[in-house]
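Only one chain comes next, encoded as structure tokens, the form predicted alone.
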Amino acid sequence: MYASLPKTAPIVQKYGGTSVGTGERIKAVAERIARQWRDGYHHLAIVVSAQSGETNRLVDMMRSVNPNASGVAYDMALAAGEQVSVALMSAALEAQGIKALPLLAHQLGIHTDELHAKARIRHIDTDLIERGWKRGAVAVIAGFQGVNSDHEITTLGRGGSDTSAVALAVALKARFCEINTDVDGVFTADPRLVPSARLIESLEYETAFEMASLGSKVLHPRCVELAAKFHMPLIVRNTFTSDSHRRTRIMPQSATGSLEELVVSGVTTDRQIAKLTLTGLRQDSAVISEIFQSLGELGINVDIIVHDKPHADQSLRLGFTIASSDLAAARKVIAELAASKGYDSLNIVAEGGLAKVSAVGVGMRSYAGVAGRTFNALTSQGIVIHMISTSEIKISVVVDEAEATRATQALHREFVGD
């Protein structure tokens, strides 16, 4: 993969939690990096995640002490997982005879906004990395974390290490960003749900972003969004296979030539969906605007929205989906807003146990009948559709979580094949 790269080209590699999950795996990754360094690629920047399960362990510890801990304390605790991975990877490289430069986000200068737990990167300093390269060192950098203007540690949210790696590749002007994980790349569906799912060897940014946003767990949507913004190609590969093994390349559509190859590139499944239904809303667009603005200020993404026309009593009904993890915070902020504005008639109904299944593909733009085929594929299996949303390149349905696997299999069979 690197044969066509100049030896002086910056190389950014990210290794996820499973890739660094044990001491043996860390040593195997260090051996790969050492081989590349000995082959003459001396401008290596390695971004590491916390070991698999470690972030969840730290979250549980924090919640056991204080479920309402401040964002400052919360992010400081969660960032500890990446710190351990940086130290272990640096030590493993040293055991290979390779000089390592371990860097946490505040040392390197990964500057973010002020939002804790869902911070966004504003700027990355690269001076320390470039000075380390001149000394023959491999830079090992903590993903997932940054530092704000008050020198507080911030974290980037789920998938933050992917985002860190892409941002670093942009800052270093790398030719591409390599994401190393525990699967071969992006598949047409989750192979655990659809055994016949196939590896997609090339994807354009738009489809990759939609698949990530709609539940594909391989990449985080912010990572793909950032890559598209700066035209940074992504290579998604399996840490545990050879460098010549198949992988997924994500790049501009002009480079993939895939517009007419598939109507649907893949089917995604997101089981972490909740629905909020608000009834008794005043017939005033400002009310809805304030609700969504309040949710946005907390970093809560609103997805499928259903807005009914006024009822006989002139009240409105509003339904929308959010991530299950945001449900408590969303209910709280809406209730507080209703109380402060005197919306005594507002009723909030929360519904969990839902999943979102989506068919995605740029090719859908030029094909009619996709919606009809979707309905037929699901209803013929007796699967009830709660909500539906369409765009030029995707169609999403909300179903009972218990039906998620059957719905995924049905849509994959309909659009991609067995």
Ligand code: ASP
Given for the second form:
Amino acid sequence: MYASLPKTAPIVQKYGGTSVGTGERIKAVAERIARQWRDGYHHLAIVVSAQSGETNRLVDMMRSVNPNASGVAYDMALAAGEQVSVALMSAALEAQGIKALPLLAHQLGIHTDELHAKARIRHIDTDLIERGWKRGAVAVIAGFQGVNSDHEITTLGRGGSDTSAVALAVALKARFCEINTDVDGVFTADPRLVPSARLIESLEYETAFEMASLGSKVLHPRCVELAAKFHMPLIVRNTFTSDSHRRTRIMPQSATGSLEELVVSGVTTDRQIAKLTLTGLRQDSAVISEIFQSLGELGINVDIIVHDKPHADQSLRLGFTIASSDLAAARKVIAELAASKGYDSLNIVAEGGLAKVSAVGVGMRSYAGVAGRTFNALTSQGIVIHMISTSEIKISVVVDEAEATRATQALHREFVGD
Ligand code: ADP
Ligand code: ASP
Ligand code: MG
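Right, and the form predicted together with aspartic acid of this protein, after the form predicted alone?
Below is the entire complex, every chain and molecule, led by the chain shown above.
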């Protein structure tokens, strides 16, 4: 598998939730790692996620005792899933006769900023890993978690173990970062929604980042961002395949070797969308900037914004989308702001149950007509478009969540083909 790699090169492998989802799977992964160790690759750093479903279970448990739980206790609970996986993987390696060094983020030193549930990694100490390697141990590291300067456990946002792995690959100066998951790589659409989706063999960072940000769950967006920043190639592959050629390589465009860019590389689906519509506001731009500033301070990402300039005698109407998980916090902060500033006429309408479907491709830059084709592909299927937004390399539509799969299939058929 690593034929051209010197045996002393650091190797970072990340295994996701399904890959460690059962005892049998953990044993199978441990066997793979043990084979590599016996082949002479001794500088192994293995990042693991919580077992599939475990983080959701922990979130639900937290919500059952406090629906608005956040902060230190929330992150401490969520990070627990990775702790169990690290211990299980280490024990499974030891059962293979391989020494293991289990490491949680606060033990190793995965230092993050202060923001709970959305922390960003600042620095990773690699000393313990390197010391472990010297005594012949495979380092097994908890993904998703970090520690802040107050010694509190933080988490990186859902799906964040990918980012832990890339940050570690950068810190250890690995030549690439291997993301092992339950599909063969990045496909032209979620293969669970579009059975005819095709594996993308190589992809440049920019498209991979857009796809990840727009909801293709296979990679955490910040992992791609970090990889691009440090020119760290990513290999996305299926944990349980031995075919080393079936995978996606993500790298700078110059290295992908593609001369002709596809108009659309992939279609993504993000089901967790909510829309807030604010009405009754005075035409006072300070109000809008205050609202967006407060949302920003909470780490709430505002996505598609619709803002029509009203006639002189009308009040302002502002619509924007956010992640459903941010809806309660966003409503609260806007209501508090309105109360403290005396915006008595402000009316907030929240709409959940929406999804965003997007077509992504750097080839869109030099291709006109994507919007027309998108409208046609969806309206011909009777799918109602709530909002639409375009950028240089993507077009996104907001539709009812119930229509998300049909909309994804329609755009895939239109731009990628069946
Ligand atoms: P892991 O637990 O290994 O991190 P995830 O569940 O986070 O895995 O991500 C893998 C899943 O992402 C796949 O099972 C697939 O359903 C989904 N997915 C969504 N979009 C894509 C895509 N474009 N290509 C591949 N998988 C995708
Ligand atoms: N366990 C975390 C989650 O479910 C992190 C991850 O799987 O990457 O979001
Ligand atoms: Mg994941």
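For the two forms, the rigid core is made up of the largest set of C-alpha atoms that agree within 1.5 Å on superposition. Residue numbers count along the first chain shown, from 1. Bear in mind the structure is a predicted one, so any value in this text is a computation, not a measurement.
With the core superposed, S391 shows a C-alpha displacement below 2 Å between the two forms.
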